[in-house]
Amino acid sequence: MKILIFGASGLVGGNMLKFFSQKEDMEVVGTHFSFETKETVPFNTLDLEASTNFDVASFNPDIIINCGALTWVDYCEENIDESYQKTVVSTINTLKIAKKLHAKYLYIGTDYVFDGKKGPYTEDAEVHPLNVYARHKLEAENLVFKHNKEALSLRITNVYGNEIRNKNFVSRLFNLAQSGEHHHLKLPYDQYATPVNAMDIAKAAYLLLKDKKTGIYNIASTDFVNRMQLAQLVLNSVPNHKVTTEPISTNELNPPANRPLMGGLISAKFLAEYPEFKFANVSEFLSEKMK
């Protein structure tokens, strides 16, 4: 089987290929648009005809997982034309690939197409996006299945993991726990989430493209912690640290875009298929990058 992992030079693509790349019934490329690895190849899903893209009809996919986007959530409220170009026009001609080659398509969603009243979220919660990065990511799967029957939405939120660049929060948080530097954050504290972990998501991508599943799948780990109590648990795992919290409310911090409070994933769809997956918590994240 081959597959094609579009953004796999991020968080969630590059736990995907490197997950992959481990199977030895799988083939896979990954490619970069901007930030460029060295397991990954260019392309650039805003110019399908641009010289220095990777020859995606030679390799011929059977699957393609689209993992890019613009995830700077306040960037995304300021800059809506690069965010639109980024996140619905780049799934826009990626699954025009997909339909030429008669590949199967994974789209990556948020928990963001809800608006954090009602939270944590089943599959079937009525949406309710509250800003600009969450109406396009909602534009964009509606599109995946208004042109792709067969294809596959995995709706995720508050992704951590092993990354190149260590952009994720609970990444970001340990190492300057570790630096052993001052610091002093505010945190709000009414920002509810399910955080997980990228390496999670691609153990469940490659179950569920496996046994040729449709729809959207929610997947949530175990935790669910507001973004103060999150922070606590990075924090607690390095003893000695100096970084220093104070709660604060998402309206006393004022970001330019709105964010849903309650969010949040609930993931029995997907258990209730694999019972017997395990999925990491944060703590055990955590154990390990303390080993």
Ligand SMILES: NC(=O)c1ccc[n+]([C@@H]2O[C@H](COP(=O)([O-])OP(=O)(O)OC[C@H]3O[C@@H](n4cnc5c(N)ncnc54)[C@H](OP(=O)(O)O)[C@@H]3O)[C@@H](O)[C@H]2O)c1
The other form holds:
Amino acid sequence: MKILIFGASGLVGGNMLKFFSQKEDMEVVGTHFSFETKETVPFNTLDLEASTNFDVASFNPDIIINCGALTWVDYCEENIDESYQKTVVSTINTLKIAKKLHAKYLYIGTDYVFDGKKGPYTEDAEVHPLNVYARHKLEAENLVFKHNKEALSLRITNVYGNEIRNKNFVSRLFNLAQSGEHHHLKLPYDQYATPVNAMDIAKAAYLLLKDKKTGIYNIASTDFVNRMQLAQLVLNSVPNHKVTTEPISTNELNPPANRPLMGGLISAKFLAEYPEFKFANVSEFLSEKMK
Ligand SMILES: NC(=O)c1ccc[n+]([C@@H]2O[C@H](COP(=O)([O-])OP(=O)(O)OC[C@H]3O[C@@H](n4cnc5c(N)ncnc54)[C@H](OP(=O)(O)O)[C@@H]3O)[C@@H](O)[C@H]2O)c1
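Now that the form predicted alone has been shown, please provide the structure of the form predicted in complex with this ligand.
Complete assembly follows, chain above in first position.
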């Protein structure tokens, strides 16, 4: 089976690329947009005719996975057009490619489609996005299913894991703690989510794709924590760190983009179909890192 991953220079796409590359029955190519890596090839999803684009038609993938989006939530709030281009237009363009090549399409969705009044959420809960990023992610997901009834969307939240740029909260905090430097962080105590390891998303995607599943699946661990609790999990794993934390409300932090507070996802649907699947938790990931 041939797989093409758009956005493989990022956290989720990078882990997908790593996982699928190890499978003997898979041939996989991952693309970057602006951040070149040793493992990826260039592809500008906003200019399908760019001469530097990887030749997707010749590769002729059976499956296209779209991990590309503008994921910086507060930046999206103030750069609406750029967010629309990099999240919605890039999805429209990659859907066109999938249609032309008769490839299965996998989209990556988010719990930010919900308003955070009653999380964690199941797949069929009513959507109500609170910010620009979330509205664009929902618009793109709706377009996916409008144009491709056989598509798959994995909704995820609060992803952590190994990545080249180490941008995710857990990895950044872990590095900060390990640096031995003094830092004082104000963290929201009222934003809850269900953190998930990016490698588990790749493993779940593999199972769902092999079984030709369609529709929306939540992919989330059973950890349900707020940012302060998540930070404590990380800091507890690093002896003698010099990082102090202070709980603060999201209201006081006053970020440019509104956040769903009681967010998170319930993966009961996925686990009912794959009862053997075991989601990693943050502590396991950190103890691996400590080795
Ligand atoms: N991380 C989370 O907690 C989280 C939660 C919910 C949902 N998601 C979703 O999961 C997906 C992957 O997120 P991530 O955390 O892996 O984000 P990330 O690390 O920021 O990676 C985003 C990827 O998208 C690429 N990209 C940006 N604009 C693009 C475009 N126009 N065309 C093609 N690729 C483009 C980036 O390429 P360059 O870096 O090369 O420019 C990068 O490879 C996104 O759809 C995101 O909305 C993530």
